[in-house]
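Read the single chain below, which is given as structure tokens and is the form predicted alone.
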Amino acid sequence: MRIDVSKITLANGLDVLVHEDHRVPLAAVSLWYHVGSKNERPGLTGLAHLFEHLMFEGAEHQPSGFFQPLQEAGASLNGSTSPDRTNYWELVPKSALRLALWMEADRMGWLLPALSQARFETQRGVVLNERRQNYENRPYGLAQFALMDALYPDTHPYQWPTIGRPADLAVATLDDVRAFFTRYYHPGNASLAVAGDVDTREVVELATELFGDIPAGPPVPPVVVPPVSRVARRLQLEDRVELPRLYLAWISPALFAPDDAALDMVADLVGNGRTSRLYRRLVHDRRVAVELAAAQGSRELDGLFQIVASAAPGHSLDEVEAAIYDEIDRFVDDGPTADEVAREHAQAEATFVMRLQSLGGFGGKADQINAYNVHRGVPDSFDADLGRYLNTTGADLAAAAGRWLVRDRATALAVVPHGRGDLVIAGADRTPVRVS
């Protein structure tokens, strides 16, 4: 799992990471900005995601857009925003590497001259429409918003959705947007990775030439958050859905913190796929649920462990919830079997190998190198990361589940069809949760 990576930090603070892989004549470019929705503030949310859109619209030296020149050169490209980071990537023929780096440098250093009121208004409208399509008009699409709102206090940056709140986007001004860009989108808060059929010395020279004159920008202090209550809450949300669905959520360890990898494995054993315990019990054997999933969502400030299950017709969410807790209790008391642990170790190893098969894109080598650099400061952390899984025992898994998946610390959300409050879980607050 060792990946040779050269790391050079330019005078303006930009980390340049280079991995040579000469098997195919391609170059993968990945640029991470250490900014996401967690860097916003109440009343002015959604700016990080808005910039994901704005930065594809072009900058001073290429004002007509980011896609056409690169696609004409044979590239594929995209970007995304999370609570913790924003990333952009291009996978190009190696002859187009300079073009990709030049365009990334143009929007890092010269975006604001091209950021007009009209462009801002257009992309704000695009984002609001995206929210309507992907969340407001999608069955169960508002459930995660309701959960985050219930789990976190108003001043915690994980409370609001990455896409932002419509009221906040509506009042944002062009000056607000410019100030946000100036604070976060600069070399001192960025990490550039290049992987593929490249020469390290030439990449560093290119990066120095194209990015070296961009000012470092102001230091970005770590985000300080208020404590999060772990008191159990029971909530209900009515939505345009056919089947009632139960969400169980626990605040869990942050990314790379102790028990983070263990809970990732617990989620897989308990609730992912046809071989998982909950699938066998709830879907296959008792047929009280028609679908379910579990996940440990790892983030910088803390994690979020979730189990989601939809009740089968004729069965209640209370039945589903009781069966879930019975299985968690059994897992904590007895632990996983030796075969289950061996399967998890093999699956972890296979997953890591598969992640190394792709140079670019989401989850490719360039993206992973950047992730490790931003979150751990060490771009070649593949072995250390895999070791978190391979060194975890069955006793570790049972202990982690017992520490974190405690019944009186869970937030339970019942999503039911409109007008069917009789289907919610017992003890649920009858006041509908806020969705914003």
Second form
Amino acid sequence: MRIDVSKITLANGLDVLVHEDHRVPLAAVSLWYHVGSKNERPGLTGLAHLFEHLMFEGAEHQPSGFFQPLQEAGASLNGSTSPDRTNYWELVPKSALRLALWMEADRMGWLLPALSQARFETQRGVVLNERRQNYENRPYGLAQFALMDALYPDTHPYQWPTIGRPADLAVATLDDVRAFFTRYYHPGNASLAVAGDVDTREVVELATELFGDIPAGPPVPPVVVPPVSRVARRLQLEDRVELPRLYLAWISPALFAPDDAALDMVADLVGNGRTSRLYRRLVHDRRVAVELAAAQGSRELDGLFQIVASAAPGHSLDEVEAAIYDEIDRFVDDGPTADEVAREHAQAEATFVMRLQSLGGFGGKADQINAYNVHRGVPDSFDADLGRYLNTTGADLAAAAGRWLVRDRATALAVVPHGRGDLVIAGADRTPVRVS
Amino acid sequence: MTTRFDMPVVGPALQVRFPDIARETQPNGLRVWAVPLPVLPVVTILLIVPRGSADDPTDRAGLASVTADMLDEGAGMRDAIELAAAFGRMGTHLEIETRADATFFSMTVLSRFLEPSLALLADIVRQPRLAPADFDRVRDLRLSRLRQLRQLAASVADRAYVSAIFGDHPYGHGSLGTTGSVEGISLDDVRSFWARQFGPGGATLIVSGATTTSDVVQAASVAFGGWDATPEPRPDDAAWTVPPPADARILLVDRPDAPQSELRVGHVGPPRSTPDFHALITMNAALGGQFTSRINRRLREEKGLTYGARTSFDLRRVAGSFTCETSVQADATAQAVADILVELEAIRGASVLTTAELAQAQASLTRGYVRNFETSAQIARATAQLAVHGLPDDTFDRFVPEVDALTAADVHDVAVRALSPAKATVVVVGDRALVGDSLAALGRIVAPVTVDL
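With the form predicted alone in hand, show me what the form predicted in complex with its partner chain looks like.
Shown next: the complete complex, the earlier chain at its head.
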């Protein structure tokens, strides 16, 4: 599954990646800035994400804002911020490729003159409402905040939520935003990918013309990562929910590190979908749980392996937790069956092919090429990435689960309905968890 | 002379040419539609059975979707887990979705699995086990899901809104049913619903992607050729009287201490078959269908009261709805409701679309239209619209010229006809103690309601 990607680096440090795919007359633009909430500091959390909002408010030569010219050109567009990176994309009819690149170049080079106190304050309000909508006013919406807060020390870059703490957002200033832009939003900290019905030479010329005169920025300061305690915590959180839910979380390998792909497969076999061991036992056979999911969430500095299950009415989280450890033990001791491994390999192959159907958007080809370039330095890593899955054996899976999913290292969080502390897990710390 | 800082100009919209659909009808009445595409080695399979939650018996809301849930809990030689494992060995899983007008079975698989995946799908619709132990579990899972939804403000708002605008109409309930209605559903109900409503007559199998028409026809014949059930005829659509817009009321669902209020504002609307289709879509794009639309601009980009606000027409087979939906910070609830109503009124008269707004809406829709036809799944979904609504094959090819041809008068007329802000139902799921008084000051009756979930 070779994907031809041309890569050049402009004199100012901008990586330009081009992939031709002439199936449909579209062009996908993806621009990654290698900055996320991990680059923030306590007291000023949420800045990377708030900044992403401001990138859509228009730059110096965009009097009608960022959205309008692109929408009028038939684009769909969006952006997102994670702990590790911020990405922006436009999917356009191919005749609008120049416009999309021009718009991105303008906000990379000329955003600050268009920033105003009014735009800043409005978007701060929007972000606070995004936080209310997606976290505060949503069942279990604060669970991940509580987990990160418990798993990491206060100065660890993954300790705070990407959306930010309201108190920090309240004290952020326009000067903070300007400094953030100067430090992180420049060609040397960015990667531009274009995929679609385009000509590689033309795209390189366009990128050189439109981005080449943006000055290289300062080197990005390294992220300081304090040591993480492996001491397991047991926590409870009361929330506006109906059913008690258990979160089990382990610090796990970083993206592309050894065991990352294996744990991704372990998550499927143990806790995703009807064929998973926990579904069969907890939901199908014994009916003690009603919702179940598992994931290896891998990031740049480390990963987080999580198993999440809601107890069925009349059943306890302790029952659920005991069954989870029991199934992990069995998986480690006996290993997966040949059929389980075959299914995981089939799933990997199908997923990798299907992901190549979309040029743009989150997870489309341009976005994937950028992810590989930013995290591995090699934009065409499709085969290498798929190989991580296809070359993993059943013995590898059992060994990875044994190394990482150790009971004594699991941090457990029970989310229970308000006033129902009686539904919490055994041994939970009764002090309220921090969820800011 | 242009400089580096002049915004580039883009070309006209590309004319969309939808791929040819090869059609064949099996002797048992199943329509088989193949849409070969020059894409990666994958196919999307979509089976549409034209029965949905609108076919729920009045005292069994949720029956269609519980039945759908039961179909893949064991069929033919396989139990629920074995079925899922069989799909898993092909790297895929089956999605079953119950909508008001139809039930959709869909999956995307590597092309080499076309035959075995159709065979599994055929087992599921033709020979489901519908066994008691599976039914108990499925019903319990549904009851738990409904219970969980009680705390999800958006689901509570949707439920209150649909009941309010459609009342006793078959569209007036959620596809999941309510705790009460699901508790009243028996396995016999499910067996009977399946026997009476599922059959090849009227159903459509769509396969799009890297395949040939003959392969699709052949594989479909092997899998579905022996399907001989005869569903009951569907009740006459004309018997479904769509209620007139209700009196303008504000229905307030109390959610103490909620930091935001979830809002729905709107009323019943036209069906998909409306001749106004293109004018509606275009008017909506300017009003609330896009990021730069009037309502999102006002509530989010000017005031920062919400993460986003949008409007949409849900155009179903027999009727539809027009809805503005958003979630706003609690202390701005009444202001947001007032702003939405002002915008709905404005576009009908006080502040009709400017030439520039209309041109922008047309340009975004026509230039962006080609984006809708990139993947095999998108093509299958588009083809499904033709099947569900009986639309002609040139439906998608006509979109760009039809939207381009619209005049300001066309769009204004449709706003006047299709929007009724004076009679719009408003649903607020929020903190009654905080927002009740300010809502009452809007001059509409505020009715506290509870939601049946």
